[in-house]
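Below, in structure tokens: the form predicted on its own, a single chain.
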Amino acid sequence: MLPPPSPEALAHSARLERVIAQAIEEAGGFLAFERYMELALYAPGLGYYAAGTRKFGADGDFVTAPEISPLFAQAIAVQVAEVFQHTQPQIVEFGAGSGALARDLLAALAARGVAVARYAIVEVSPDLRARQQQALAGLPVQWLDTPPSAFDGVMIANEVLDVMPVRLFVKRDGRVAERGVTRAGGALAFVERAADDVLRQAVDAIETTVGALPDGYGSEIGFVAQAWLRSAAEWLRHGLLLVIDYGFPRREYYHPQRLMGTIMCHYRHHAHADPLWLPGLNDITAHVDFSAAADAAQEAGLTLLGYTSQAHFLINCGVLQMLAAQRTPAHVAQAQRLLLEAEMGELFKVLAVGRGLPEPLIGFVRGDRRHTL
């Protein structure tokens, strides 16, 4: 049972709804998933991202590894501060959601010794950039409004694949059909069409790969993703693109037995998969394919440079000698929620791209999975 929205929450969804409604009465009658969550989570000052409703923490509605501990920032500055020894010490955070990893970061890079010359943020919400502003304040930390071109450093992406619309599919009868949203009965509702020659071609390839799917599956494909990854290795001259989130390899990502794909969506600490309710309450996310991302690095010009496990890359960089050093009952309940295979440790995902960078890097000595991509 979801916990009930406010009256001013059902108000708000209720506005965003219209202009959902509106989007598909001028697409006729066809709004295209990945229009649909574009308008539910980043409308101009409706959408879940663009309003200004509590998103992260204990009174949000979900919580990520940056507020789960420092431990998190404090490994990833290993990292960091080897890859600064081939690059600019500079940082490009995307997406820094409450701040809180680029304030443990800076402080964990201070602690070692380690300069950094610029850090940046690229946030898309102004709801979010607000709150980051305030949370960062005298720190050295720069917003921006687009991405840096010719960029020399490390760029971050934490959990910000996950939240890129995407598309959504399902077989029928052998042939391809995308889903999309309508309205019927005066309510948001899925519908059907026949896929269009980029979404059916997409499908054939994942089925090259992982074998034809069975009739009724369905799932999503993130083209905006992809087309992110491929800006970004435009933006990256020199350095390395950390993307940490939550996913799978495409063999696993499009198993058979995952009948419906991965659409989640998150409110108040509850998690369910209806990403029709209450428009604008609630985030939409998708996990993220990542031969789907590596793939599109790669063509981009990038190199792959390591691919595995959150728990893998934390330990690699040394966050048990780190627990071992503040070693307390919350430091090691911390620690388990970041690295236990039923927790975050298994599901999250480091994938590491980047150009003019020696091999192995540190976060990927052990436990590389480049092999299952």
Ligand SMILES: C[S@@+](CC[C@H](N)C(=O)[O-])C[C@H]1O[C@@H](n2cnc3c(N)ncnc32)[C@H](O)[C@@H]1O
Given for the second form:
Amino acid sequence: MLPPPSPEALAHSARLERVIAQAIEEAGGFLAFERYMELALYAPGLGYYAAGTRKFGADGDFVTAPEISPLFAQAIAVQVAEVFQHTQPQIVEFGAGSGALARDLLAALAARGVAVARYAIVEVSPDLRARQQQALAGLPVQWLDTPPSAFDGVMIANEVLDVMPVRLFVKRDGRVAERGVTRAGGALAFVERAADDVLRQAVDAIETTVGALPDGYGSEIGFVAQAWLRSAAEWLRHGLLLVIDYGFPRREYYHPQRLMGTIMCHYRHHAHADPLWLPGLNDITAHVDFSAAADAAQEAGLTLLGYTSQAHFLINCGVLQMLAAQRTPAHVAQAQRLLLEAEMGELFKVLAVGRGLPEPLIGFVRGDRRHTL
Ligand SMILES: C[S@@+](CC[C@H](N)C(=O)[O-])C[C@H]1O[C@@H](n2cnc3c(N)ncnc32)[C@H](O)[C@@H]1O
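Complement to the form predicted on its own: the form predicted in complex with the ligand:
Below is the entire complex, every chain and molecule, led by the chain shown above.
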């Protein structure tokens, strides 16, 4: 049972639903799920990330690694420090959430004696940007309206790709259909239509790798995330892009037994699988297809520098030694959540792509799984 929303929250969701209903009407009764997800998460003033509820932490909807423990940022600092030996000492963080990673990464780099000439945040949500500015007041952080061009340094995106809108497909009688959103009986409902060429060809390409998908098989494709990686390749003239998120290589993502895709919603620490439930009140996410992400980055000219689990990455960066040096019951519990296979350690992956860096990067010296992509 999901906790009941307050009357104000219900009114907020109803306002967003009216915006979505209008978009459905303008689209002739079929709104592609990608557009629905964009509105549900980012409609100005109403979408989940664009409006003012508290999302992160114990009294929000979900907890991310930087919120769990400063050990996460301390380990990333080791990777950043290594890359800074070859680049300008600059960081751009995408989608900084509550600002916890920025705060702890700056502290960890300062503790290692590593100077940072510039820490910039690119955040699409005006509400979160305002909260970050409050949380990080007094720290040398700047906010950019648009990503930098010709950037030299380290770019980081932690749990950002999973909130980029996806298109949904389903196999029907050997053909590919697209799932979209309509209104039926006054409520939001899923609807299907024949896929266009772009979606059909993308599903064909998946089936070339994983084999024919069974009838009724549904999943999603992150075209927006792929486009974002191609853009990142343009922004990054020299240095590293670290993408940290939950997901799999293509063969695992589109495994024939994963019949329903990976869409997952988060509401007050409850996970559920209905993205049409009260839009605007919950996070909607899809796992990352890391093969597609790596392909997009490489096609745009970046080098694939590493791919491994979060546990391997953090351990390679010395998180266990850091834990030994500040061993409290709280830190042990935090480290377990970051590292254990049944927690974030295995489901979360770290992808490193970049330009002009020597290999191997410290975070990938053991357990590199590039060959699985
Ligand atoms: C799940 S939260 C993760 C926040 C934070 N990185 C963390 O780990 O706690 C996703 C964040 O990405 C932001 N976001 C989504 N798409 C983005 C984009 N294209 N560029 C920058 N930020 C984006 C959201 O507004 C939000 O701050």
